[in-house]
Each structure stands twice: as C-alpha cells, then as structure tokens.
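Heads up, the chain below is alone and in the form predicted on its own; it's given as structure tokens.
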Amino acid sequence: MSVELTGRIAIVTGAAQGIGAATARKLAERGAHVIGVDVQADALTQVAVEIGGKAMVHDITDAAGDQQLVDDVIQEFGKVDILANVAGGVLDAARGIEDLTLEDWHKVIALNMHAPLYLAKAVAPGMKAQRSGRIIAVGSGAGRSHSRTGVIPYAAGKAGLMGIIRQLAVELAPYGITCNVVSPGLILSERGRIDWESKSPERQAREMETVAIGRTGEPREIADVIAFIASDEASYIVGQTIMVDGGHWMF
C-alpha cells in the first residue's frame, strides 16, 4: 500500500483557489490525473495547466450537469477513483436569523450539501462496478458545533453533509469505497485570509485562545490530509470526520 496515487483519476471541486487548488496540486504531485471543477474559468485553467490536469468549468449545484460531467470524465478517462468535494462557502449570505433571506438559505445549502450529494450519486455506480473508490468531502467545525460566521445555512449545510457522508460510508464500504469528511479549522485560503484580516487584533487573539497549536492553518495542510485519505494507506478509515483545526474543537 502507498500514499502514491499514480494512475488514479480524481475529480476536485472548487479547484480554482484555496483548499481546492491545494488539493488539486497535492493529488497531482502524488501521481493522480486531476480534473479540476470550478466556475472561475481563468483561475481554474491556470491551476490545470500548472499540474497537467484538466479544467472543467461547471456549476456543481446543477444536478443534471454533475451527472454529465462525471459521464464525460468516464468517457475520456475510463473511470473515477477519487471524488474530492472541496467547493463550499457562505456565498456572502447574511449573518443571523433576522437578516437571513430564503434565497441565501437555498443557495448556501445547494452548494454545501446538495452539490456533494449530486456528485457522489453520479460517481457511485462506476466506483461500485470497479469495487474501489474514495469519496471525500470538506466539512467544517460549523457542522459539528456552530459557525463562527453566524451564517445559519452554512452550519446546517455542513452538518447535513456529514450525515450524508456517514450514510454513504455504510452503504458503499462493502464495495471497497470509503467515504470520509475532512473538516478544516481557521485556514488562510484567499477568502479565509480576507475574513481573518477583517477582524480586530482583540478578536483574533480571543479566537487563537481556543486553538491549541496557536496559529492559523494553510490550505496545503488540508490538502495533505485529503491526499492521505485518498490513498491505499487509508483503506480502513470509513465514515469519519477528521478535524484538521490545530486542536480548536478540543476546547
């Protein structure tokens, strides 16, 4: 068994930036052929060129489009070995119950919970037929406890995503398919850095008090864990939510 991924075909959503781009780079570094998916065409293309992968500009909240995307990948490459559902976020939704709109509720839930299900549903038949596969979702401490963003549908969507992955894990494990969640803490992706730097030094200090390691994280530190979960060495890890947060949720 090996952490190497030579010959594996991997779909990575949200691959244009942040954790998604870091994941695409890491999986490619380990030998996988990566199909990056995002709505940001220019940035996605740049990542794909850098890693020698393929860019597919697509809105993953489109269920029919997700099925077509997977069908196209299988037609071109013969299979899908790894699905890394990284895309997610708050989409500038309002904080708190009073300012939350139903439009924001639906669009945030669609991105964080519905889209990963659509893609898992699309890849599952092929993975079952080959009796192997990895379905990995990027979660959040928001789905386990509460969201520091105060965005209700984000917390709900990540909690629902964890439930989906647990159920898929039970159903698909007998076919050699493992399903797991990797949940980041305070990660300074492009968007994460903007949010972090918008906080006062006093608030930053308060938040750091609950992070055992005493620092923020980098996208590559999440990508490293995703790459491990995608490898053969993680073959007995099933239905887990792995917190990669510097020890935040111990407090």
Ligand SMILES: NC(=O)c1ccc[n+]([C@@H]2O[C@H](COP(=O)([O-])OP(=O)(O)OC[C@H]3O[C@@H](n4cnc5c(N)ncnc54)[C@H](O)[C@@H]3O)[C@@H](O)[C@H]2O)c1
Given for the second form:
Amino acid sequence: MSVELTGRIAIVTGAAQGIGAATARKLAERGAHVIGVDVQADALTQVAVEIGGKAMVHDITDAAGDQQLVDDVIQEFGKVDILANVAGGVLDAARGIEDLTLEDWHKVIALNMHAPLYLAKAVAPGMKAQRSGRIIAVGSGAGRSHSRTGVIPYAAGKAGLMGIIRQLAVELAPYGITCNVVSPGLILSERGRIDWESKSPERQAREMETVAIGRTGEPREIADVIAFIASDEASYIVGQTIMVDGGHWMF
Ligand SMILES: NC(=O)c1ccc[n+]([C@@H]2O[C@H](COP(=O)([O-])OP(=O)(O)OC[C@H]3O[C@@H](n4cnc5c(N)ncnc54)[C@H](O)[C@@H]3O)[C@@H](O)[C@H]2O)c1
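Okay, that one was the form predicted on its own. Can I see the form predicted in complex with the ligand too?
In what comes next, the whole complex appears, and the chain from above leads the way.
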C-alpha cells in the first residue's frame, strides 16, 4: 500500500509532541510539506527543523487567529491539502459533575470541539476551489462511549467533534474533500505516558483486560492511520470514525 503525499501541504496541530509530532513526522516522511502548529514554541521548532517543515506557534482556540493562520499558509504555499487536527486533551480539568467548573467546561470544549471546527471552516473554501482535500480530526473513545478520565467536557467535546466531522463529510464530499475522525485508544504519548504511569499496576491490569490486543499503543500507530487517510488510497472513506485502539471499542 502506498501512502504517497509528495507535494501536499499539510497543517498538523499539536505537532510539538505525542501523536501530533508523530503525525508531522509521518506525513513529512511520505513527502508532504508540514506546517506544525502548537503552543509549545521550543518543542514545535525542534520537530519542524527535524522534518524540514514550518513551525507556527499558535493557540488554535482563537478563531480569528485560525483564519489568519490558514490565510498565511495559503499566501506562502498556495494551498492546504491536509488538515490534521491532533491537538486536544483534558487540560487538567476536574473529574466528575460535582467538581466541574464552567471555566473547565469552556476551555475543554474550546480545544476539543470548537478549534477543529474553526480550522475546518478556514480551510474549506480553498479545498472546495481546488476540489480536493482531507480534513482529519483526532477523536477519542471518550466521544463514542465514555472517558476513563472522568472529564465530562472532554467526552462531550469529542462526541461533538464526531458530529461536526460527519456533517462536514456530507457537505464537502461532493467537492472531493473527505472528512474523517481517527480515534486513538490508550496511546503512550508524553501525556498518555504520564496518565498511564500514575495508575497502580492493578488498575493498569484491569484496563488492559478491556484492550483486545493486550497492550498500550504508540503515537506512530495513530500517525500511520492518519497518513493513510490523508492519501489518495483512502479516497472512498468518508465520514468515518476509525477506532485505532487495539480492540478496546468492543468492550
Ligand atoms: N494519548 C492517548 O491515550 C489518547 C487517547 C485518546 C485520544 N487522544 C487524543 O489524541 C490527541 C493527541 O493526544 P496526545 O496524547 O498526543 O496529547 P499531548 O498532550 O501529548 O499533546 C497535545 C499537544 O497539543 C498541544 N496543544 C494543546 N492545546 C493547544 C492549543 N490550544 N493550541 C495549539 N496546540 C495545543 C500541546 O501543546 C501538545 O503539544 C488529542 O486530541 C487527544 O485527545 C489521545
């Protein structure tokens, strides 16, 4: 299977570390020119230098800034072929309904649901004009069933994200633009590793009983699927949520 991406212009958010960095590396390895976006300037710059891409330090929850970012990319590179929105997470929000604050609610929804929408809105007109494009959002099992983190706005945000992507998929498919969600399971990214290692061996063993393949995943295993969805070979995959979770979804 070839996942050739030579000449493609790809925006990857959350590219400073974890699944986003792995995605930036993988897309670049396949020939895409990658514009990495993140709030962590130093780590992002390191990844961009390593892959010969561009670093744009930016908070993706800023809608006007997202439009500006896409305008700047189009100005410099002429187009956007691939939007891989990887940035997301629970942002240390409190677990459970009793401790939930409005501040947590808004900031977690803003990152996981609003920002991918703002970016999709910004890239859609150019993709429509060129009659091709790939909009890929990173979801979570939290959006399909529940979150092991117990963070309500995270589950809500990822569920909303799946709805947004399905709706965009229907609207944009006639223009040759595919929209899909890639949904990771337990992945040992920087963040994932901290969460995983904070759990007792007993808790880890219990969680592994709900992962058919019986192990945690690596960021590369998500990046590989994103690279495939970004390629021409995935041209007939539309509006899907692809669970890349070692079979956890069946439990
Ligand atoms: N690791 C897992 O087990 C797992 C499981 C399910 C879903 N996911 C999802 O995968 C994605 C990546 O997860 P990860 O584990 O690599 O996370 P991570 O926390 O290691 O990396 C997230 C990156 O996003 C960046 N970021 C955060 N807020 C941002 C903002 N407002 N603007 C720009 N950049 C921002 C961070 O600086 C960081 O570099 C997330 O959407 C997460 O919800 C991860």
